[in-house]
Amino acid sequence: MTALTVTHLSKRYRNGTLANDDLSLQVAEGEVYGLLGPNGAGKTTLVKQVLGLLKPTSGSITVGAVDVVADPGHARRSIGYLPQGQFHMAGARVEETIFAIARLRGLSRAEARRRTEELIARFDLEGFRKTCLRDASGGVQRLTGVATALAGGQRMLVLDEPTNDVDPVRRQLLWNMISELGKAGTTILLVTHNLAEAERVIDRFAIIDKGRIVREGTPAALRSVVTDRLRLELTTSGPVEPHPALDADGTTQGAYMFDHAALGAVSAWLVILRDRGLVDDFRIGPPTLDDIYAASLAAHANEARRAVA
């Protein structure tokens, strides 16, 4: 069944931008479906009108049967949110900010403290219960952020960069329980930059670039968009000047992208700088999401500049 669906979004603010353009997409139950994009994409107004925080201009969206634009209320109710910013119960300890959360969902006191003491436990805050948010580091922020988002048990969820300032333990922890989570069912809308990581989890995701979607699918398919390319993580010992055949991915230092054909040329050039005592470590292999999201933006830049030439 579909848990999401938005269908021919726009929101025109009153100076004039437009955020979202005509932007449809549907998400399934138990769907982890992720948002990608640059700052000023359009995520983030997308985000608010699915939680019925911002009134679309027009178009329509459904969160199973109802529609929010008509009744944002329900999705209110319905939605677990966690927002990018920092949290507001700032003077509230962890525990009890997790509790009055599980409450305001309607949850009973029983029900609010074994929720409370269970998302404790998922996500090793027992040592920081007592802890009071302003004086909690980011990282424990976040995860209490993420743990009020859960504690009413609802159904669909919107995540905004979930890990943020989270140590790499806690991160694990965090996209494990977001897997489990799509696998029991919950559907989750995912805004990330954390590409890499959240790949292990993502079931779709959409490219939105100014106000539209630009991709959508698997990353499996997906790759599809650079599918005669092969991707070069170089680690060298001193200055080294690229193989010809190289492409700076211009995010990642010592990342290259190159073409299969070149694969022999570029092979014969790693040895060569290995013989030199040059080369620290290597790995040659598919394209990953980053050089997805990297290309999708580029190939939609370019057909904006034609469109205007």
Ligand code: ADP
Second form
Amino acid sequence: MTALTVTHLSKRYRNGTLANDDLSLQVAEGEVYGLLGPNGAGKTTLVKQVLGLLKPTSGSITVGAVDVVADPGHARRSIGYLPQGQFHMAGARVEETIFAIARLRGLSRAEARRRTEELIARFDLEGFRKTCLRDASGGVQRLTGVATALAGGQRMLVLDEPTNDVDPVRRQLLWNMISELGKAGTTILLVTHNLAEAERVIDRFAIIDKGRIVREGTPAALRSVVTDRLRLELTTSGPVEPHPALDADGTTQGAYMFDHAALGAVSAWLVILRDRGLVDDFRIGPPTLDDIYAASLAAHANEARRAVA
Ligand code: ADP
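Now show the form predicted in complex with the named molecule, given that the preceding structure was the form predicted on its own.
Now the complete complex, all chains and molecules, led by this one.
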């Protein structure tokens, strides 16, 4: 069953910005679907329309069998949402917040209490149940936010950067939970920058750039896009002029990409550097998903430039 269908969706804001430009995608029930893309790509705009919080300029959105554009209230009721940024209700404690949202979502007192306990246990929030959210760390606020998005037992969730500020142990709990929820049939739309971690739980993803879908597929399909490149991570004890075959990664210092065909030349160069005592550490391996993501965006920018020329 298809849980979400977005067809030819466009959104132009009043100031003229075309934030979504003819987007189409389908998400199956129980699928964990990732939305990736740089800041300003149009992810939040898409999510807000799915949630019935923003009216599309054109195109259609259905959640289950319901037309969300015609009935935005349906989406607001039936989808759990964790927005980006801080989460707190003035002065409320962790436990009260989850309970209150569960009640708002239509659970009875007893059900809401049970659900609250279950979520506190699952997110390891026991030590914070009486903490006032306003005074809680960003991580505890974030986890409480995810817990409230789950409080009413919704069949569909939209999570915007759920792991921001969350410590590594609880981040792991969160990813496991997202994965379990998907397997249990909850449909999840996940906006994230954390590709390396999200890869484990994402069934399919769309890379969005400038309001359009640049690429869509499984993480494995994304990996198969760049099979002829390798990644070098190099730590040197002093300044070293990179080998001409190396392209700087652009984001991580000491990280480079190069063609498989140049492996021999790069290795020989590394040996020379090592013999001169200049290499502290190096690692050669397949590109990370972040590399591939960057390459996809660069390829898209090139295509756009060629189309203009
Ligand atoms: P993302 O979530 O991927 O960072 P957004 O959907 O927030 O992207 O934004 C997409 C584009 O729309 C950006 O250029 C942003 O500046 C613009 N935008 C977002 N909200 C508004 C708004 N309310 N009015 C005008 N422009 C907006």
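Positions refer to the first chain, counted from 1. None of these values were measured; they are calculated from a predicted model. What we label the rigid core is the largest C-alpha set whose atoms superpose within 1.5 Å from one form to the other.
When two forms of a protein are overlaid on their rigid core, residues whose CA moves 2 Å or more are considered shifted, and residue 234 is one of them between the two forms. Relative to the superposed core, residue 40 shifts its CA atom by less than 2 Å between the two forms.
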